[in-house]
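Heads up, the chain below is alone and in the form predicted on its own; it's given as structure tokens.
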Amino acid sequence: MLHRFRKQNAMPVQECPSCAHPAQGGNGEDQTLTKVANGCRCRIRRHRAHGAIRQRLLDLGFVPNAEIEMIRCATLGDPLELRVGDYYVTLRKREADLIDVRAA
């Protein structure tokens, strides 16, 4: 088990383009939620979804100015696991691509 823990810590950390300048609070540009790297936090700026998908995202807590943390991405890149407030949500990549965020 200790061997497994060491192996996980040896993995390189993916750098998020929005967190590249932490002293400045990110680069200040909007990006889609799918481009946020694992472990990075961001705030929702707006949705580009309509109808039932928009209502589902709002019901799940993806409201403007909510803080989100990207937890991880599945092996093939879909779905994404996110933390919204104190709970975890899994979103399809095509739904996350409809959400614009800014670095928190």
Given for the second form:
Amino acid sequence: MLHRFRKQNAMPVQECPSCAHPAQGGNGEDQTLTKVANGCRCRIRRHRAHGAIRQRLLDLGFVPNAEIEMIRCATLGDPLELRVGDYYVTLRKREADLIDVRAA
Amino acid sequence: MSPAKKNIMIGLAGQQNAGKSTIFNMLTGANQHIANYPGVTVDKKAGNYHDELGRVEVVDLPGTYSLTSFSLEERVARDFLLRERPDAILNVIDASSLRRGLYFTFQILEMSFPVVMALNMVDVAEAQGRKIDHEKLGRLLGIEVVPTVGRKGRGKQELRPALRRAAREERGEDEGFQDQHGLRINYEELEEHIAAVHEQLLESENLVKAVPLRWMAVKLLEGDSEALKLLRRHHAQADAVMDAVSAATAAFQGKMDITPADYIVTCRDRLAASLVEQCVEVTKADTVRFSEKIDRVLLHRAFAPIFLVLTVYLIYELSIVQGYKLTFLTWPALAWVRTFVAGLLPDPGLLHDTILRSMSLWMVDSVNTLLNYVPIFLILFALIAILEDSGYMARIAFILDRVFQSFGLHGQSTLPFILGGVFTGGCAVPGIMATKGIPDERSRLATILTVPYMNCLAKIPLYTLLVSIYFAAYKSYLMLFISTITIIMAMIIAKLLTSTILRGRETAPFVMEMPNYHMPTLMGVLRRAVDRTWVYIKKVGTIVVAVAVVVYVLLQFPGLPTERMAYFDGRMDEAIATFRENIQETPYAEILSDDQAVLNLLNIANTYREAKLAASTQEASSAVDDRYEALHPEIFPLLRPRDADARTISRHLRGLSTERSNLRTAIREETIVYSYFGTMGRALEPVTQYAGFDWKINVALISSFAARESSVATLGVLFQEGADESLSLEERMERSGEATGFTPLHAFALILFFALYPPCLATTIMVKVQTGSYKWMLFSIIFPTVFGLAVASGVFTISTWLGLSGIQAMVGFYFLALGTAIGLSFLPDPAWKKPATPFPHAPKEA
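Taking the form predicted on its own as the starting point, write out the structure of the form predicted together with the partner chain.
After this comes the whole thing, all chains and molecules, with the earlier chain placed first.
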């Protein structure tokens, strides 16, 4: 536990200032992808989606353990733009809500 | 080793947009045929070619992201592979998204098919800074990898022998699947469970023949429902196997804290990542970062809408405003064609032309009206191609998705709407064609059915006509109204459709890759602009011409009753008699003694007048004089009278000419009254009167179903009175409107109906092509007619009752529609409420 906490603090703060904010849940606990703030990185823990949606997400690289970076949201707050590996993908909040992540 | 099979079958498989079709065309050329897969309406495209050894049949499988069982296409592709067992699979992969493409390759390898990989669009990948070592990739995968550029036909020579080599091993009909070809994916911690399930599967002889067992074992552990069905069909102890699978799943999840399904994709992803790392050399790392920098500005939360509006305005300005100016340059060419054709045809008769002449000119006019838009389309489609190729189109979808989403549509509906003419005027035919890329079935259908509501270019002449007659003072308001009401109504209809009849359709999440910004190439943009314009021209060449003939017949036949005909002939004879009487005294009376000579003189005088009008310079004008003098020396003095006698004749000739064209007009009008369309239009009057349409409007609307352009053309014919006093159609309609009581409110109801009017014939045919069903085609005709008439009637009747003027009715209706749209956007989407249905054998939570 302590070990995990220390690791979290060691993260370069300038890269993602909002992750340090307690409201963002940046303490290594699972949260949904929607809650990740802009500029923050996280790792996919599991999908709560099933069937076709899950498959589509997997096809586009949202596989467990993949590193995801939240880039921005559109003007009206939805959809989101994320970085998966070396490419950028858009996702609606409805689907992002079905993905559990942990801050990387 | 058995000798190579002479005739082989190749399955062409790959993900969407990997360029499968271009590879297919490259391999098979023109030898293609399309059928349906047994039992489903999914296109099965097959083609063949011959090499030294024999015939090679290539079957194009539906483009899918993977080989699971979640969509119809995936199931079809998979059933085909299992049932038909092609001798080899040609796996087409987009080289610029290799990593995700590999997921698919792994799945085919796992089904133990011999595979050849076509690493397509290597040029694009290289331009983006990714150099792929295809030989190394082939070595690691254990298959042949051929770099290709489908568009340029590169790789064809290498692919054919590679396919032969892969298909070399012959397999008996009843034999099971051969052991693994190529790379075997290592599922590490899961391997022991896979092996255990594999053992159990081996017990069933049927299953051994039917499916590749390792693949089956993996699928069962993944919880794939179709695999379970296969198991039940072929394996006697299916339940025992399933118990073992469930136990293995639970044990694995307990140990690893991850479902086997997730673990399997993680393994595949890790493998794909390591292959990419080993084989791809990144030469330009900064394109990604560069794109992201641009997006920080263009997709900035506050500025994004501003850039979007600017882009839209630029498209409007360049294509519609400037393109329209271009048509002033191209129109003379089209007019010249008409004159040329008219010159080839038999001369006009006194009152009646031959069918050959009138029908040919009718067709030339119909085609010309459509071809007139070609410059606008070229510019519009080129600009849209720039948007697509540069990558900004995807950003537009990103910005607007939230709006579309509220109405059951999809961010990717943007392109079809833009092509259809959401703000500028476009054409629904390419618009509907562009819906092919929308992954969400429900949104796709809703988009297909609402694209025709956009402002197709051909609707604009009628709008312009009505607005300039009845709303001259409010011109800009009306234009703003027209361009925004269409999108508002389309959204309302999309919402209605998606929450009622389309409710049960499959939906898909808006998951879209955001492409890097990319400098569009001149050739790429030109090709796409020309291709799309060509689709439009083909429409002109085929459907519109065919329909023009039908409309012509329906407008001209059965023709005038004999007694009316005799009446008009009598009046013409009278006029000629008067003319003769008047010119008796002149020396020219002799040469004009027979009727044919008078007719000749009339026709020549007409063409002479036209030629003089067309001559823009003094020299051209005297050239015309010289030409006519040389052609018709004996009557030229009458065309350009210099003495008193000639002047007398000329004056009376003008009178005769006016009388003739008046009679011709009267005949034309009465012909339409008596025509089939006229009868139909009058028959509809009792229904359409609530919308304020009289039979003339009805006729125009009916004929515009063929092609929108004809509405104005038909109105032009219907409002003939005054045409020969060179009054414009506007003035003529205004004049006859005063007589019949056609008010701005009538005009408004007409505009409204026209905005909601069913798609033209060409578009409905496109609807059939894209939905694959006549049911939707019929729906796309009937629903808008009923809906449009209901709205127009409602607005007209209520406004009449309230005593509103046209402009008041417009404002009232606008806010009502806007309010409805906003209200509907808050209605929850039926697909949202439905809980995500877990697939049948979802492993229970540990």
